[in-house]
Partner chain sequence: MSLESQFFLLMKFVIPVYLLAFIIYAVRAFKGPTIADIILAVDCLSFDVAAFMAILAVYFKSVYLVSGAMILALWGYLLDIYIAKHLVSKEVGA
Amino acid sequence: MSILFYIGALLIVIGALCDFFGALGLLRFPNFYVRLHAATVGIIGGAAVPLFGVALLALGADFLPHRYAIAGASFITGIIVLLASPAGSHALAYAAHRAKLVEWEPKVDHLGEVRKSD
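Just the structure block for this chain alone, the form predicted alone, nothing else.
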């Protein structure tokens, strides 16, 4: 077994832990915005990090046919998830804030301050 195998396996275990804590946060956190944060942690840590782990596992497995294709596809998919998930979460939170669909007591509301100045 190569060092790539162990690093890939470690990344997959870290992804499983991020999924677990993200799901726990979805159940336990008090409001929409914090739950959205937990979901984003679950997506980034639970989807992108294991994909990087799969890429490393594929590179370390000499017996695997098409290992470079598997590693490349996993890496590119991980990059796409890594870029799209925070943007989607931000758009969802921004839309919920603008539409005032979620009631909350903000400590600091920069969007409200900008809206008052316009």
The other form holds:
Amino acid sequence: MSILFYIGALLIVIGALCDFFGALGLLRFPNFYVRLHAATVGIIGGAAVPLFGVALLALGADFLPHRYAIAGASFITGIIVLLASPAGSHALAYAAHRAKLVEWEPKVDHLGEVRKSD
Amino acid sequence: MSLESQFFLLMKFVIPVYLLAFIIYAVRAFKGPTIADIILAVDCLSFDVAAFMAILAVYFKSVYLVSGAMILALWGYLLDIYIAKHLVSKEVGA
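To test you: the structure above is the form predicted alone. What is the structure of the form predicted together with the partner chain?
Okay, now the whole complex, with that chain kicking things off.
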């Protein structure tokens, strides 16, 4: 059973590194639409991957009381993050474009062209 | 070396990385130029605190922390949707 423990530990380490680089990108990138990319690295790589890692690690850990409850709940939380975060980011990007909050220099603006031709 | 001491050795390296990432997200949330930047940073912060609470549930051997993580993930999604609705139509509505 300890192979599950080591796979989970590897996923937690990958998640911590992705979280750190996503945070660094969110601080350093120039405008909102570029920062969305770093936020995806920080959420999917930094929250969903370590949640699945905690699920596998808790299944393989013999020292943990209630390990099946912790594993199941963190697996469900990982699926919630995997489904909810892209929908929320997409809604936020659409709202920022619609309310003209961000100043930027677009090369291609397909949404603006479609709205102009309607 | 037992599995428990290996886990605590791993946590000595993982927890400082997470705390550093939380601090950097908080800097962007405080100084973000537009509302969308602030909401995006708070969103990342809430999802990452959810993952960190699942790790702390194994660290402290407590099952109650994971239910809080699930609620926190759902709350981050609600924050996104309500702010986007308010920015598009200037009202929250139903």
